[in-house]
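Presented as structure tokens, the chain that follows is alone, the form predicted on its own.
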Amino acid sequence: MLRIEGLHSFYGPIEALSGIDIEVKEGEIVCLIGGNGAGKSTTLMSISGIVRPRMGKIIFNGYEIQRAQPHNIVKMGISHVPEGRRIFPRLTVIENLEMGSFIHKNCDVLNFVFELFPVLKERRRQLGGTLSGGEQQMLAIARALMSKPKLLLLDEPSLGLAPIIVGKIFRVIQELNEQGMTILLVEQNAKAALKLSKRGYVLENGRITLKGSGEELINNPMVKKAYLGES
């Protein structure tokens, strides 16, 4: 479904991605793990068109998209849940969801996200900025789902959340995947991400240093030491 070839992305003169290659097959959960500044978020922003790559290719369902505008990338079937949620705090829950449905205004999709996150239905008239952190994360994911994506990009969905909410978010990710959604996941909780993922990549300083199945990476001595807190 997604193939990245020799991707170089920059912030001004600073190279954030140095020729990375990534593949995501239809129906998979694939995770990216790595330290702060490794290039994980830049990878997702390059795919969704927020960062324009300087070199390399991003191929989605057979089409090169590295020069496409973000709104057209959404129309092609990619939705991005950014780090920090980025909901609209002065809009209600329902208005936030409507912002994500500029392609598909479909009551069935709205009912689907309300079934996935019942608390959002209860708070649909509440301002986004008054929700708890966990509820805001649910809203950010629900907003992305309103465009009926084929590929969902998730950037640090568990960041700053209580363990019980983290468990809920990961169950939702698994449920979406079981229903057929392809997911590219950036996650600080490396152990949880690798357990959930079919395959994974390790990013360090803008380069991929390791790749393999989730099981292979979770048992890799370097990954254990650097990202899982195990010796």
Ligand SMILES: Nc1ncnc2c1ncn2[C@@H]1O[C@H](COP(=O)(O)OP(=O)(O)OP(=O)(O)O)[C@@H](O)[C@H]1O
The other form holds:
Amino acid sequence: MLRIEGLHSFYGPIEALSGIDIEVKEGEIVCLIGGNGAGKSTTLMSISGIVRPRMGKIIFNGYEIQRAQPHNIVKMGISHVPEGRRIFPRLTVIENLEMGSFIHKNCDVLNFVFELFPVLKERRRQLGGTLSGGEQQMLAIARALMSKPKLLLLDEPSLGLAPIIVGKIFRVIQELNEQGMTILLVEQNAKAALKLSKRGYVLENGRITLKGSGEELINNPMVKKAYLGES
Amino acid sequence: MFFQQIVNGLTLGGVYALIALGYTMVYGILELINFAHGEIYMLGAYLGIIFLGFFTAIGLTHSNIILALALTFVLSVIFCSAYGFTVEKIAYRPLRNAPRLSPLISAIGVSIFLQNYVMLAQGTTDKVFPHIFGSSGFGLMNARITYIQVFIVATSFVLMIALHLFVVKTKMGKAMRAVAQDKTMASLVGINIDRIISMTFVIGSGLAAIAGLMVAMYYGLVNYFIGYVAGIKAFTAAVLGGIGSIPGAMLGGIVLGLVESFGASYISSEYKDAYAFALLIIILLIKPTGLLGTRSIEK
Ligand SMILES: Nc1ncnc2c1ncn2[C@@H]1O[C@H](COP(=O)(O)OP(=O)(O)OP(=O)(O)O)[C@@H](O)[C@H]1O
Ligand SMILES: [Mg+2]
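Having looked at the form predicted on its own, could you now put up the form predicted in complex with the ligand?
The complete assembly is shown below, putting the previous chain first.
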């Protein structure tokens, strides 16, 4: 479904991605782990067209999208929940969701996301900026689902959340996947993420240093040491 | 006397508010003070003279004045919107990611260019706007109200309500607010940011064109310099209300109009232009974000 080939992305003179290759097949959860500043967010931002890659290809369902505009990439079926959630703070919950379905004339998934996150229905008239961190994360995922994506990009959905909410978020990710959603997941919470994932990639300093099935990576000594806090 | 000043103040204030909206909407989205906005207002006034002159020449003004006026408004709005659209595309869009000073300088450049362009094309002498409403009117509560005043106040309020509904209720209006709050996120939900920015300039320029036309009808005289003073006043109104806030620009415009009109009649008309700025300083000392502005400067 998604294939990244030899991707190089820069911020000015700084090379954030130095030729990475990633593949995500239909129906998979693929997880991208790596330390701070490894280039995980940059990878997702490159897929969504926010960061322009300087070299390499991003192929989505047969189309090269590395030069496409972000809003057209959304229309092709990729939805991105960015790091830090980025809720529109002075739009209400329902308005945030409406913006999520901007590319559609009318939206029929509102009930679905309200079932997924009932708290959002209760708070639909509240300003996005006044939600708690956990509620904002749910809203961010819900908003991304409103465009009815084929591929969902999630950037650290568990960041800064209480364990209960983290559990809820991971359950939702699994549920979405079981219903057929393809997901590329970036996580610091490597263990939980790898358990959930079909396959995974380890990114370090803008390069893929390891790849394998979720299970292989969990049991890899280097991954254990660097990302799972085990020795 | 008192009621008279209310009417005069609302007339002036409605016009300020219409222009201020253009400043505040563009600032809300691009954090750019669009110095060229006052010139768009001036162009609206000139285009009004040109189109109405044309309709008079072909006899339409004589046979159907309402139609002639309506067409004049529509055409001026279309032309000014096209100017606003083009200015953004040529002078601001290429500098979207440049340091903040660059678009500001570009804006001043566009302003000077448009002023000189009109000066060269139309001359430095005042142009007379055809007297249509004349000075006819009626008396009410010891005040004399002209029809043109009624027209200006009514038009401004209808437009303000329409804009408010647009921004609050419609999908495009919500997208405009989303873009103002977070451009990257807006593009991640599939909003074409360039389109929304163009739309903002088109709407703001259209409102300025109407303001320019109405003022030309009110005072009857137009010169290439009117955009400068009106622009500064309207910008003051926008800051007064809280720059970036749409209701703020409306309130700021009305307050400014009233203060000027009361100041001119109760204190002295010599200092008419100074009241606006005195008020601005006082308000900003008390409430630095302006009357309805909530956000401190972000970033
Ligand atoms: N807007 C930017 N301008 C300049 N450099 C940037 C920018 N964003 C990221 N970088 C740099 O690019 C590199 C990769 O950053 P990126 O955000 O992709 O890392 P990450 O893997 O997501 O890290 P984290 O786990 O901390 O979120 C870092 O060295 C970072 O400093
Ligand atoms: Mg990151």
